[in-house]
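Listed next as structure tokens is one chain, alone, in the form predicted on its own.
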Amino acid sequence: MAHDREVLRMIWEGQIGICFQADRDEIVGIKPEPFYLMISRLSYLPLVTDKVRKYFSRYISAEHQDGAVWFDFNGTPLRLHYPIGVLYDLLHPEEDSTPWCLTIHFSKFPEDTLVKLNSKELLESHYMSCLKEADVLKHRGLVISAMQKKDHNQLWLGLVNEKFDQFWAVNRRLMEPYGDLESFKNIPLRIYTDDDFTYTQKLISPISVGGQKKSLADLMAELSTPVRKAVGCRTHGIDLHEETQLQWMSEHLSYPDNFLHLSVDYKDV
């Protein structure tokens, strides 16, 4: 199971200041101020839509007040089943003091970009299908499969209300060994690279032929290839360093979906 309190805490608490900005061209009237929100990593978009768009409504044209809002970073739209820490990550990889500027849109959804989550619910059944999918790969399903829907509840409220004891009391079954094995059967993981905005995943076990635990250099090196060369991963916004376990990223690092999403960096040989 995850022993490193601390780090699990560090990870929780992970915020991102982000400045919200209107669509000019959606706007009636006189240009609002931005709105300012200091939002967790490991949150989503959809979870704060509704303080926005309250701060916003006022000044959008009654045509555009009941559209699906969406969000875009210099033009390009924001995927609203992806963490925002994800987001942040992809989009921005040079840390810095500034806020994040998004633009919030009330028309116009990119249909053909995005997938729709205009709803708390919807969003709600995308994390418990992927907390379903990482339990598969981590315990064949029998431990998600084993608990009451109280216990989904008590999940998804504690992420949703940023309470970490609350979440972490379930969570905690889902970050142990089944039984009395030491590890996980695969990694739940997902690879994003610069130069896409979408992931991959491959089935990555933690322990290696010889029964020895694989390292983060284990994993690029089965990232690589003959013509591409993995250099460099990130999740959190943390430069991870080559010799940290596998089984240790998944309990410690993992977002509250199970799955861990690291940022690859790729170098031609």
The other form holds:
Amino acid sequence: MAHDREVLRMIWEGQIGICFQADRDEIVGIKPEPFYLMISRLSYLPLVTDKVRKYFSRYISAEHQDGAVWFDFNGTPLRLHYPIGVLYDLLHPEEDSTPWCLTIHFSKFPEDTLVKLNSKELLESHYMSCLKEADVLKHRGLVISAMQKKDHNQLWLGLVNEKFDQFWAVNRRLMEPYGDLESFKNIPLRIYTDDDFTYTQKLISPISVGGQKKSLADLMAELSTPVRKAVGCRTHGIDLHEETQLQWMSEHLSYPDNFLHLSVDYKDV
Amino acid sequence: MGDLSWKDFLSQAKQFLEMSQKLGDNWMLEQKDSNEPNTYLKYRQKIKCQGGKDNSAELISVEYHVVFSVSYQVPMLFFQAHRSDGSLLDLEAIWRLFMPESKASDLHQILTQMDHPVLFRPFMALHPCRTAEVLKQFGKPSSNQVLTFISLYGPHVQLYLQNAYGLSQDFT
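The form predicted in complex with its partner chain is what I need now, so please give it after the form predicted on its own.
Whole complex next, starting from this chain.
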């Protein structure tokens, strides 16, 4: 049960300062000033950049006005369907407090690299798919399928409008074990190792064979091989203590998609 | 229960590949590395359709991948379609090509673009939420659920198996 409300609040309120600039090849006439914005770590780029699009579309040519919008950081196209905090933590920009500089594009969408989520409906359908997948792992899908459409809508709107209470009123049901059970069946988890956007997924139970609650140290042992040892783990820009319990992590440190997105550091043995 | 372990998926995929080879069909098995779920089945074909310039006939190259879903513990069908000029068909073009009768609102739950779980590039995919149920319902005690999966889901995206696959009895 996700009862550590302070932690939930802290995670919810995590923000990143972003500096948006235009694509030089798309500008006609005067070069626009950069656009600065504080953005929620938990949201997605298409959800929080309407103002940015509107601002820059005045400076680009008419033929590009209706193009599919995308962003890059230092030449790396950013996945529109990854939470912003995940993108930021994977790309390791400067650790100081300078804003993260991104370029907005209105043309030449990289079709071979980026999933094209150029409508709110597509993003919503992606988000709901993530929730279903997470619920299948935690509860065999029983909790989400028992919810009504209005509950699903409330989750989505809570995320879109950044309303903690609205979101968690429904999400807390997804964050409880099913019925009389003590924990989730498996933990929804995406493990990033190479600082690119690829991740591995494994079936990880929060309970050991002996019936005890597993900790992060247990997870790191499971991820280690005879030649490569997992030595550290981060999420939301925080280094995690290896005594942290997996069940607690899933309940409190998941993104709104109900997945834990963990960056794992390895050392060759 | 309609769901499948990674080990079983792997052995059934290999069995399916043997059937394909015996029948002179062109399925392939791709392996990125030995981790779950980085081995998958691949098939390529060309489809003729209307819709080129002036509604002329076009030849579309489609590549299908049968990949194991770790979360759902079932196979999933991914595919990519290219025109003869090399351009990738986007979501709307795919919907028009394979499911012209369905409403967009329904299609959002059935067929959308997502990252391929092994290649991490955009592919179209049929949603897996019903697969375990479907396999349980329609797969008579089949010893090869990968074969059952392809024969049930493939036709929705014009992927058909010769009848001989179903008749092949020498797999145990």
